[in-house]
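In the block that follows, a single chain appears as structure tokens, in the form predicted alone.
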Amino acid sequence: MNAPIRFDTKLLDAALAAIRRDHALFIDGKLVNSADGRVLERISPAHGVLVTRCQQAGIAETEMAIAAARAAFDSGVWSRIKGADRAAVLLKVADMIEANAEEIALLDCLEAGKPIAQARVEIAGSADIWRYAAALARDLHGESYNTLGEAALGVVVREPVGVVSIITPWNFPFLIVAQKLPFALAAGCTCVVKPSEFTSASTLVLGEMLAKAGLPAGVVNIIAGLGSEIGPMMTSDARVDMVSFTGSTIVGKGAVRASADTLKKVSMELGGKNPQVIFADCDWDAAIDAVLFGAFFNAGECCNAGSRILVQKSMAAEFVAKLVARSRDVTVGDPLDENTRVGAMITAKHQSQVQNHITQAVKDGAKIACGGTAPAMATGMFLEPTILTELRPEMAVALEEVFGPVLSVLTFETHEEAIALANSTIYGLSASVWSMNVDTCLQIARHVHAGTVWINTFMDGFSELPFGGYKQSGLGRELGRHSVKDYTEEKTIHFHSEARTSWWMPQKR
């Protein structure tokens, strides 16, 4: 075995010096400590050292947060002001995100184990989303109907839905809250935000920025705590009008069930088993690069990961050979090193679960073309980029979300077979198709059941384009020009003029 890869202690010392401070909860415009003194201590999954300490919310703090959000909404301090005034606050937050980008990136890098170069891109993207949401705050509008006759005029207005519980995962701590919170605020809602207990610090820092930007007290409340403890209250409390959740499909189903008794509005961005459909006439170099990126970006801990490729049988052997050769250039290592492309897995438990998927796949007959084991590292929880071949479509690893750096390879011959394979899972989040033939690309794109289909690229994203899934990949859409509308209710206002006539009561003589 090769000697373990050792980390640069100077990078770690500098990073810790830049971020080292405790993080309080943000409730009703104030920084709050937990009543019972509990804290969440996060050990870096890459470095094995304590990197953050956050106050831990329980039921008492969740009650405070929901009550504050409810009171703020009902007061109208945010919900009834001008869209331009809401936009001005969101723009200030975007500026602060950029001004504090390095601290936020370091927090996400150390808590989640993600490469620092990637984290910086995510923070920049987050600032762009806040600016886009600010524009939508001024553009939110309803409709009018002047076609109902001389005596009637119909006006449809959009009003904020109310209090929104926002629950975000650990894989993109700051980016995913940016896909939800600014749009809810643009609509005039108030919010209770719960980041993952593994990656809470950057979201709590966001709370401090919101206060400095002039957001009224109680409009946003951020509580760090265990999902099993405070999640049920956030999704079932009658004072909450909507739940916006990103995470696994199984947990998302539980959130929907918890919300059902009060018939809350729900937005769910859930799991994926996303195919890249690769035809022999594609640009091979571009496709190989996109496959590696799609499968191993964020260590594969991504609902949008291109975790399976469907390769035309005539080119499969040669394509996979080139893919395996190129995969050796994917750098696994210290997330603080700017050259690293694959960082650490989020927890030892999760790493073990991903490893079990690989082990079971081999038992089922799959072959490991590369990877499959943990690399020799000085510290931390890592897994080599892994490519599995000789799969059958019914194998678990070809159908289930692995959520790790594991790529499943399947083959097809006809367009119809490719479409059937692409649609063979319970998921429908995203897909891509690779071909120089526009007719082929359109046929696949039109028939694959997915919320996003990329053509000759993969996992490109823009604030203007909606994101969400078909089937068990979720409900609703995030981003895009209609995203603010998801946080509103429509109200019809019917004006009547002239004398009212009745068709069902006898007329007096």
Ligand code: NDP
Given for the second form:
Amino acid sequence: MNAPIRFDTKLLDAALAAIRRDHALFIDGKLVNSADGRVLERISPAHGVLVTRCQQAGIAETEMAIAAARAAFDSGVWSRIKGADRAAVLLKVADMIEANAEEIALLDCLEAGKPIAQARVEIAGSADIWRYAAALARDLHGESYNTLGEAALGVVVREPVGVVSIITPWNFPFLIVAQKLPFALAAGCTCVVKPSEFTSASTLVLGEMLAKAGLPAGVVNIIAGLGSEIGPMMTSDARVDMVSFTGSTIVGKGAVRASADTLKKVSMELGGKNPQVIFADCDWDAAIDAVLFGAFFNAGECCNAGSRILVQKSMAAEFVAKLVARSRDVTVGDPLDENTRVGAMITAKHQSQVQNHITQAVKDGAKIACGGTAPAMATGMFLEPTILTELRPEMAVALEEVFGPVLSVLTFETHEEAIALANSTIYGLSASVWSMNVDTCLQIARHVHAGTVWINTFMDGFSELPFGGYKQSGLGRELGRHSVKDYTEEKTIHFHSEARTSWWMPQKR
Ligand code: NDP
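Can you swap the form predicted alone for the form predicted together with the named molecule?
First the chain shown before, then all remaining chains and molecules of the complex.
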């Protein structure tokens, strides 16, 4: 077991002094309190103290937000202006994110329990995504066909899809909204945004920046609230044209069902059980570092977590021994400490679900090579980095998303076996392959069913590269140059010139 974790109260006091504690909803360009006085109070999962209070939207505020987004879209105040003008607003938002980066990082750190050093990287990455989306706003265009004969010219234009409901989870509060909102705005859409009930503050702070950057009232409306209460309206209301959701596969499927009656466009980023396939000829030190990062980054609460490794049998015992030894150096602790690598779990309920996965795995025959329990802590929900060995591929822990700092180890002998194991879950978000042999790398990359395959690295991300899942990991892609197009409809405009010659009815002379 790692050493007991100690908290420095001075760090917490300084953090609380540096953030805004009370947050209003942002509807139709105004800061709004909830009509019934309800508030979401967030207790920091690491420190056990109240850190933020967000006004809580119910049906009345959701109605106001959807109505404002619809009216703003139909007015053309955003949907019909020049791409360059939309880009100018997005660039100002990016500047403001950078100017307020420390407060936003502290909000995500305190509400989600994630390490502050990591939160800072996420906020910097978010600003970069807003800038990338601004560039795409100016480049959005359709196609033309000048090959249809003398009398025809085909022009395919792209138009914003309309009102988009954006629903985000708690694990990367500010980063995930950045993967959706600026692209929807670049396309000319208007939006209703609902962050997770546990991590609403940084998204509500974004609302104030949008207003200051000159975004017209009603174009973005941000409502904090319970998904079970307001989510169904956001995903089924006839005034909403598209749902962009990131979260669990089960809730995502419900959102697709709710949107089906009005046949909305949907974009779904859901769960994962991502394999890292490790061959004996790889750079062991690099692979070990990436495996620890993949499994324990963000306390494993990551759709992209490399939560299972498939290790070539000839190397498995020695590799796992080195991995276990190195995992003891992973610093679990106060998220406000710059040196912390693994912070707190999001809620006590989630922590106990993760522990239940470990208990069940042991009942099914797994061996705990390290971790498996909560470290000694004064407060907070923490779990030690856990590595499970002696697994059979059909065991639940090898197939299901655990969403905690738990790594499953499986072994293989042949390339074909590695590919079959990698493809053996319902998910297909990401994967990696580790080998110095380029043929091996390409074979795995080509045959694994996943939206992203990394070769000799893991979880690197760029705004330019599309991200999303095969199978039950999702529908559609975010980021990349096509992401703005996802928030558009295509319209064909067919010009006919000269006299019409292809008469349907016989012509009278
Ligand atoms: P959930 O699916 O529980 O929640 C996601 C969002 O949906 C939250 O804002 C939630 O609100 C809301 N919601 C809940 N019920 C409904 C409903 N009936 N209709 C509409 N919205 C609803 O996921 P978590 O927040 O627990 O996040 C963890 C999950 O997200 C993991 O399974 C993970 O794999 C996945 N994820 C996927 C990513 C990807 O890109 N593929 C990225 C990050 C996470 P509330 O907070 O009130 O419950």
